[in-house]
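Consider the single chain below, provided in structure tokens and representing the form predicted on its own.
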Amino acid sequence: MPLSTFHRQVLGTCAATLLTGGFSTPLLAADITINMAAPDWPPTRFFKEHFDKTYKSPAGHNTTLEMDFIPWPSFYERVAASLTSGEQKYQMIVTDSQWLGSFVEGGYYLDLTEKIKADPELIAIMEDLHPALVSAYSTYPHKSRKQLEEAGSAIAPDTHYYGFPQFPDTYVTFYRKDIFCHEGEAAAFKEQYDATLPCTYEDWQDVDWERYAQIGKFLKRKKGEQLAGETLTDDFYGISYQAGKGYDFSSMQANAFIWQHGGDIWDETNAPEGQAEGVVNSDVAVEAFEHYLSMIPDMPPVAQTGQMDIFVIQDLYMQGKVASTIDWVGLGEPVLDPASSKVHDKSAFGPAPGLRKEDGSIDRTGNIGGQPFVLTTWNSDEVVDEALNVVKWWLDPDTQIEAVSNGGQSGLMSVMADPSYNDLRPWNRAHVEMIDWQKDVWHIPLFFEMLTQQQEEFDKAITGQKSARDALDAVAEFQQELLEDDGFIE
């Protein structure tokens, strides 16, 4: 062995052992385990699988990702119980945006503002994200999309940032091509309503709530009747959307009607001047809620029981019992699976309906879905930096394309603008169109009390126990008192 090579090896070994404080172990980056709480559904399952296959730490760590997959119905309660118990179990959490205020104020979610400002890669990600996602998923106190756009930068002054999108979700229309494109059904619909039964994506771009209601009445058929040339073996329905008492299910759809009609929910960005009474139960909000309720009688009977949540409408559609549904993109992948869906080869996707305006345009404003992931406050600097490396990996365009190709979704404008994007999954074109209409519900620590009471009141209206006005009056009164007591309203 040449002497110079030997000397280089000895010197390298000595340097490594001196740096580690001994003479037996070379200097290596530390092993890091990131425990992450996540809802149990396809977008997070793919995240874990793809991480295990492809992630390599740029800092040289041997990084392990342990995912705690929690069923959706108990997701909030399980995460809240862990955080408030003090067990400090999670380093990262896939969180609903509505949780930000509660868990930021509780001291559990880490303020990432300075980390972002100091890192050009994170700044580039924030600037590439759709502004609706930055507003909903990251800011607390909440800044509206309009406020961020007026600031002229994704990193706005006097704004604090906490999250990055793990899965940006929008709701779109799932529909049966074999029914909506059937010539006989189309001709009968045209004769009855002098309107087009939507078959193509472009047809669905012209579907407002009036047309959707017509579809509900037209395709509602009894067992034994004909539909698209076949005799029905069960009752059949044309339309469906969220009308569930659990969590936020009815609110997510009802909010769309309220915003499209020109009404509003309580707006936290107007605190402390913004009021609940007179806004939440305004005449226009009541009219909008009545509009939401008006289509429920033409939906499957479960809608009138208050149990038609996002999974029920998905299942009804996959079992071939309803011709169309308005549901989240995140629930689209099982629809295409022959093992779980009877309509896997009959389905197409379009934008969700909206309210037609006087100028003929359609307002599709809706409540954003999906989740950001956040970091917790008890992590070491080394873990925080590695968790942010995971964020960068996930939001790298190549990773995003892989995620989208496997049923995920992207919120990066550069990825959504890729010419191949719309062809990766059949709902992508609708997602791109719908994301521009999205806004969010409350983020303040009182959100869960507000949401739970609102869901109760909405359920009373859905199940016929109260009128739309009485339900909204009760919601407004409760929110006004609660928000005044906590100082959110003067």
Contents of the next structure:
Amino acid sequence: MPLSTFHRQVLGTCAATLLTGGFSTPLLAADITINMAAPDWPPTRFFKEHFDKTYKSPAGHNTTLEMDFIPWPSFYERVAASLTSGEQKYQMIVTDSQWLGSFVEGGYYLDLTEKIKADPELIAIMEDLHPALVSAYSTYPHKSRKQLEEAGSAIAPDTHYYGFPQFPDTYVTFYRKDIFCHEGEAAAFKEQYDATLPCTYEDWQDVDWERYAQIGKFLKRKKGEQLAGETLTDDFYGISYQAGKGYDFSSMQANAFIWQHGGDIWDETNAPEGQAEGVVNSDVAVEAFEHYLSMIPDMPPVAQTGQMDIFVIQDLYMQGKVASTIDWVGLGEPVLDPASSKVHDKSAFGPAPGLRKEDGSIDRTGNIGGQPFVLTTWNSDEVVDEALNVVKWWLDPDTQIEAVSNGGQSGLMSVMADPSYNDLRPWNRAHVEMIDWQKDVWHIPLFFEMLTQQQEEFDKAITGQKSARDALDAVAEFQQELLEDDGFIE
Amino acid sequence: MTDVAAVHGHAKSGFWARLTAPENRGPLLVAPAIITLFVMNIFPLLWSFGLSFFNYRANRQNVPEFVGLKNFERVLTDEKIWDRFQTTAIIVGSSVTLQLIIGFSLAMLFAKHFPMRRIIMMLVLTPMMLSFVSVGVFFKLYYEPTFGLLSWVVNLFSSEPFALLSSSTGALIGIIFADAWMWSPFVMLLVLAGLVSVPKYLYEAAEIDRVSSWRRFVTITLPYIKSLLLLAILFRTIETFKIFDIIYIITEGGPGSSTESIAVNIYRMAFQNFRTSRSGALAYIILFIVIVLTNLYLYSVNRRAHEETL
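Same protein, the form predicted in complex with the partner chain this time rather than the form predicted on its own?
Full assembly next; the chain just shown is listed first.
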């Protein structure tokens, strides 16, 4: 019996469906390339590696991820140059949260609010993300964690969302077990300060800035002196934290001191009423900044040059020149690598110290690190939807566990609550403890101008050219004028 | 059809013939360079010059607003900018002087023949062949107080680590020394070219007349190397005026802002703070200064040439 035209069409369609892989795959599968700008470090390298191994587009597209791994020191400039030149090269960007304002106002970062509202999977992700991360990484104009929590839903009204966590980072304490757990050193410390030299994680939970300063004085030794039963061949130091002029390499730590003491930086959520003068240079802020500066003389001498950035302290620690450092979790993986670290088998991790309050508890408020990724505005709907599929893939609990096992971190509360989480990497317990304390610096387009001037003034104080009071007065005056000029302060 | 094709072909060959005619070959050969220069250099220059009269920031979507000379006025009345000019002047003055002294001394040394002269000269020339980034990183590590070579040497005598970059003066010295280390060989090369061009018979005659070595230098050597020395001063002044890479890598302008040159300031203004128009205005002021310096040099060279013809 000859086939009718209708039968031929039905058979043809079935054959085509079978040939293209079944009913789950649409007939219009496309080749999609997502170009992503990313800083060159292990968390983003893993992202690419894992994507190539495991990602399958739920839409059936043939999706390729091309990542531009840009060295950290030039990352901002390279991204900024690409965006402002109009080359429209990137579909996704791993961005510092503070750049949101600058590049949202420039029209480069895509507002994802409506996409999130329309997608139950994305809403579920937002509900599961730690609120400190949603506040810092996603909202512009910036909404504080308190404002978001008061809204009572994952998607707060009158709030615009832009980013999802690619790598949520906090700073923790890296320390040498062979020194801090040495019986002789512990006994000597006990005798000198009538206190415990922290050895276990639980000991570090009780370390406040006063104790950390004592450690700095106690473990500062000259070449030829004894340390943990060995004669030193070089000068040695006990403590270190970031105090560098570049980028935000002193503000991140100094802000922590200011918040812990009860002071504040200029708060963009209070604009336009919130002032800079009187807040930034308040007596409490000055006292906090003096506290930050007070420990620097006991740190490695590079601190006195204003060049002790996050990479320098990591390096000094890995080269065995300092017994402990307060640095980002993202820089922890090389510390455990025998190829790059002399202390790979002697290191442990604890929470960062904080300020002890009157009730005996410790305030560890800190400045959040890490980066969200965002989408750019010039992509077709098809590319945007596929980029959001990549976001969902990355924030899937299985992918997140894999990322954490390879030195990454998760921002999903369900993943962090997993009983196995703390054991996946040695710093995870500290990260989970620290993330609840995180706040963020400014997100407005004037961010970089404010940061550069603040870093310069902080550097003058760090290198002894100015007092803490004079430095903060200069910062406050500059910010007041700049923010008034741009309408952020009335 | 054939006729039309033939006419068309004839017209084409006529156009080609005209284009490649001997009198047009010069402009034709120069055209690619002129076009490239216009697209890559002149057009951006004119465009940024135009922008310097507007209020424009590359990271904002606002339409540029014409503000006349306001950006120039703001830049020239900004104390911070004058402070950066002052820092730049200190670096230029000190570094170029040091380069002249070292470069001149090396040239005098290499003007004489001694064993392994060529090999040693090659080694001495190496710094100017290195990239700025390499030199910057090298000196950053060299000055590093915990494990740097300089601190290690000082530590042998003082038993304290030495942080050269911890003070404004120390950091300036560090920058000047690094720049002089890199560029003294360039001055040496130019001066050496002048020294070898001095006719030997003049020295022989001076020796017969028992002329002192200082007088020999002033009356014979200096006149021959004067123009090349001026050229070296001009080149190095202009280049050092724009110093960026070494400062950015070694100190990032610190401590505080004590080593921040005007070029580093422009970079921050343009690419970090996105004050696009204002940074354009400042860049044009610097271009103006460089042009004035160049003309001063050309004036002095022309005057000398005029004196010689008289």
